[in-house]
Amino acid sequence: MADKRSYDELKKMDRRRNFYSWSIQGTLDPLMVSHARGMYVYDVEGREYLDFSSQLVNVNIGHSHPVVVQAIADQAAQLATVAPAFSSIPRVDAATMVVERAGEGFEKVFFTNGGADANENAIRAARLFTGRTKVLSTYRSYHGNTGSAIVATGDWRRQPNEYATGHVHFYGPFAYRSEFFSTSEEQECERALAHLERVMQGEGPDTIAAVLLESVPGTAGIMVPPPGYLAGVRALCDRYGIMLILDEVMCGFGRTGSWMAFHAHDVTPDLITFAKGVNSGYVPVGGVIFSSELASYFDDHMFPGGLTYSGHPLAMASIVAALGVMESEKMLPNATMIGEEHLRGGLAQLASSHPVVGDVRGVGCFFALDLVVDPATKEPLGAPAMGAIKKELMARNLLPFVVDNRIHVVPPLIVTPDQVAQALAIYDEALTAAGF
């Protein structure tokens, strides 16, 4: 039955009753979504938007995939919920599929409700295993909005939330805005690793439980690490007996064209955190993948952590179905093809036409445009200008992912070359209309 309330009435009720994240509430005017299919989202007035945000970079398989929707419905009819102490067939199948895609050396999965509590529990496991407390993470990072995860985060959102202890930050590699005065990727890698080792030594290696890194930092700017960096971090962790946690919440499960983004970097972590892309966000879920060594440790040591919805049947069924269609519909090869044959060159051409685009970087369906006031100084474009660009993009029926001075180009992995061409034309028009 169609909702008979007017759009204005619904908007008024929304403003009165809903409290939104990361916002000054009185400034908000959120798009009210009615439904979504594939690459497209529709508002309650029937307007169609091409989704190049994947919402929060999580709708990897596209919206409302019928196979996954049906799997959730079937599971709801069979077993809608069960306490986390019980097993179920979809839980067994989901864990098996996740571990298989993580690669050799991994054994078990602890399922969580999302990425933030996945990072919380990975930190907990590393601290218990090592008997140490400190966690090192980068300034350019986002790991979630729970106690330890938000303090492990490096960006501004950490500062009003610094209640957890034992967190230390360092600078990771970022050649475009090098903290190390590097002039090449090789130099950036070498100097970033030297910096990290000095931080380890300064903090005292025997106090450090883990290094927590996004394999490819996402919200912070889609900064693909230079060759050798992640392997170098692994070597430093091995030297000092430190656990390596790789956060694959945003970059994992096909986003970069690989099942895990770290698969392209000759490294194996001790713990992997994931969420988002594993089931495209159809049901809230995340998890921690344990290496064989870590899993064996907890065979005879208590793990003092748990969640009411860990292993929730609907989430498990959605994982099994989503990973299945990603494979059967060859979404990972499509992400690689789109990235290398369409996005990389198309975005570079956009940059050549618009000097405001200071840098183009990324891999697979995971790219960012770094917008600057001046290409020479690399001064980031300010919030008013970014707001104007976002408004122009929305006016042309494209849903963008805009963070700070960047436009993240992050479509679902089902995107076609024609849809990429359409989006590139919209980016071009919007930048021109905004005066850039």
Ligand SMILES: Cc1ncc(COP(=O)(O)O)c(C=O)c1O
The other form holds:
Amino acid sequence: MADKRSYDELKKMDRRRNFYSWSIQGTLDPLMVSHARGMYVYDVEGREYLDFSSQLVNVNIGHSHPVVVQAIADQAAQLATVAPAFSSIPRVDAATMVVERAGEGFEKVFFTNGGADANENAIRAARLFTGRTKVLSTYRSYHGNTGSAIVATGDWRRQPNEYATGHVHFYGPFAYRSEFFSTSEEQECERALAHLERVMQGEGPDTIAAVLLESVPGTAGIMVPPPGYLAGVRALCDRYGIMLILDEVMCGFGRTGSWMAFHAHDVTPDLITFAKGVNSGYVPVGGVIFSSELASYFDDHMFPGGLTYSGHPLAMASIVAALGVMESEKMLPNATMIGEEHLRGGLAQLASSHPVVGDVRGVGCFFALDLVVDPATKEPLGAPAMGAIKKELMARNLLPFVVDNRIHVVPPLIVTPDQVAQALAIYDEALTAAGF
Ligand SMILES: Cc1ncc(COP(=O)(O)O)c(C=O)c1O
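For comparison with the form predicted alone, kindly provide the form predicted together with the named molecule.
Below: every chain and molecule of the assembly, starting with the one above.
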């Protein structure tokens, strides 16, 4: 460690001055990270961890990719920042590359600082386009942590944006813990769609601006929708003139093995939101991709939204470089190969030797282990046991992604079969050591 201060001293200063997300501050003991390369993260004492979290499921290309780091450095030397009203060469290239990867039917991208404000702006666009207010989304979802900033704003920008109300929730499909008493994926799909239509009718379809869904819900448990569900939602939206926003913040840009997770489903949304994997989080960025119809609407209608760092040159340069290396190093086919040939079978085998693993589900480099007290009741494993398992994983130098009663198996897309085998052995040992 080049810094002359002791680790203890630095930790004390950190605990005194830093306020962390989603936490009771007094309970925290954060790992202090020094550097990271590829699949590995190193703490300030030099200990190496195999990263099976991709941090917050965002480091799709792995850590410190030299091509992307160099592109950011070069861009910083050329033009480090510029106001959002200006164009720049990296902004032209990033927008072109992002829209091309969304597929047919998309026209433009509005860049934001991250995923939450991407969703805010997609909702804003849908409300303006439809002249309606309500937004339907699922109970098992995460879409970001903003919502009040523009309503607290005092000037004119508040008035077209006073939408703190109008959010309605429904249940999406989840065969393992069905809300619909289903016994098959087909039944779950059919019943979830019937439920959604009843919610639309109950709310009044002509009050609903948008349905907002993660194409594959991530933090809520990596629940790949059954075949036909997203297409069924699209059909309901079309029937009632409702916009479909697909949130690809976590599942997009290669995580599931395709550029967009929805590409594996027979559906085209009106708006796509993204962040994380688009540049692996090397610089904060997100965005909203507009369909041709929505893009042309805003050709002659005001869009009352903006951000100081929209189209930030460092973010733009990092997107161009990150998408470039994803392609040249064939990271998407690797994600598919790893998911189908190594994770799916390997995790199923883990489940067969540890009954605490109630369900294994996912696609690409996006899998979850659902841990249960009893496979028959599916009662979720409690926080103390999950904490003990996490500790055992960390003790074996694996950085896990643990949420509620689940371990999300979400490595960077550059992971090798050997590293998967190593991680599977660690999950196995850690479950045994924790008494499962
Ligand atoms: C699906 C989804 N949408 C939105 C967000 C919010 O993104 P951000 O934290 O960049 O605001 C997240 C973050 O985890 C996410 O997983």
